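Below you'll find only one chain, the form predicted alone, shown as structure tokens.
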Amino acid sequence: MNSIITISRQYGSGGRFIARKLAEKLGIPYYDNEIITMAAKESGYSEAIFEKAEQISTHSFLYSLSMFGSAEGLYGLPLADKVYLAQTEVIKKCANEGPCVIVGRCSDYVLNEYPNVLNFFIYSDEEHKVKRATQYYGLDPKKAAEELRKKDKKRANYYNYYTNQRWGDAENYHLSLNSDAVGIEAAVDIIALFVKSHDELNNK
């Protein structure tokens, strides 16, 4: 196997799950959270800013003010780029070292031009992502379905502004998963079978 694989997800969607499920059965690399890590450790930057990089607004001077506390950024390249460019560097290295899976960040264009990359997309309905996000986030079940909106709004606009292409359509990956047709179990075994047949067709 030879195949770099990023998962895209809709938040409460069970994407983290399946993705880590999935480096597990496949028995390679698993990034997500340790992309923050690594990107803070080279850049300099603290992990919180790598952690709300998708509230930041690239156009907002107050923005960057507000959050931040300082004039950082404001000469040369807005925050938000350099916290892009922080992040794609990462993602990159971690591609380069071999087999992997790595979750969100616009990965799958970032790796765009790898010819081993394999991108999903994984989505849900409102009920079970309402579900997971109060059972394993924790957010107020009164207010979960408003708050998953706003989390995939934010992912979205972030996505589309450092991509110039629209997040969660189908033509920008390889295969787009409901997670509740088939359960999280079945779908890492879907996902692990299309990279296994991926890599047997290319490997003749």
Contents of the next structure:
Protein chains: 2
Amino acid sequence: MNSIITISRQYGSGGRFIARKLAEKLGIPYYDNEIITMAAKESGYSEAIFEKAEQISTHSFLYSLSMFGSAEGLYGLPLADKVYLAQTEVIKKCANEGPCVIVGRCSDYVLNEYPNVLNFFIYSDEEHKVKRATQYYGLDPKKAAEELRKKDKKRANYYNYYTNQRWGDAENYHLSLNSDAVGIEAAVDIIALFVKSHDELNNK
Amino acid sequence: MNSIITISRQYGSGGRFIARKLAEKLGIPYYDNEIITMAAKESGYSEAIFEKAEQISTHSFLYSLSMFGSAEGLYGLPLADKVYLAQTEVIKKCANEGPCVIVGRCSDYVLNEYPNVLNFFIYSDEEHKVKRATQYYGLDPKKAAEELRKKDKKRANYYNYYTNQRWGDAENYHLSLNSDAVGIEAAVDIIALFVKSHDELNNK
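What about the form predicted together with a further copy of the same chain, after the form predicted alone?
Shown next: the complete complex, the earlier chain at its head.
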């Protein structure tokens, strides 16, 4: 198995759990929020700053780069964009070390020039997302649906801002699936079969 | 196996071929342009009219229904919309007869109130679509890329017009895949595994 696997997922879709199980099944490293921590350590920012930095501007990243990136190197960039750039370096380092599973952080886009990357998108019905978010993340059942929509809206904005692509567009990924239709275990098996088939096709 | 399967696909993605192979593998009926023919026969229009009727208006179908549908029954509707309605009846008839594979014609949307429907979307890289369209559909290699984009644009407009959804949005389907990443045979196996897993989950 020679692939770098990226997983994008809706909040409460079980996507992160699927990613971890997939990494176990394939016997390869798994990275999610660890990436943020690693990036924080390497770039010298504190983790608290990284959390705040998720507030992105309303322009696109390219606009931000063109406005602030040229005059003073990258030092004039908004904090969120500096953090993004630090993260991309970490994601590339992970990928350079060999096959692995990376969750979120626009990793599909960050690695789009790597030849051996497979990108997956996991989503789910609202009813099941609410159930998972209530059960595993302790969200208030009454507010869970609204909270979920906000979280996904934030993820979409973050993705669209940095990639100029649309989060959840099937064509951004090699495979997208609704985890509720088959359950977590089967979703892992289906993605693993996809990865295996891809490898066989490319090693013919 | 208890599922009605719909397949939406980009032109040249191999999606129709995958659909036929899937139907064979599962031992269930397969419908694509046959639907048009059947609809034509049942509604009394000629097939030539059906082909012309793919030219849809720039408004939405709901607008069209509200403008022309109420005053004189459905008789005031543009021809394309009458044909669409005739097709939806045929699609529902096919689905009512039991498990089957239906290709295109917004069948995912037409059957969205059926409980046992699984929707798939097949797409592909432009390079491979051009190759397939040149090889199997006889397109001029020089014009194939432009022709493909036009065909897909037409399919997207048709879908968006009748469904008020966005063609190629992952969430419209239960699974979407890039057929080039794994090849036709593996794509059939992956979808079949998805269908089997769905059935097992729902018959627990």
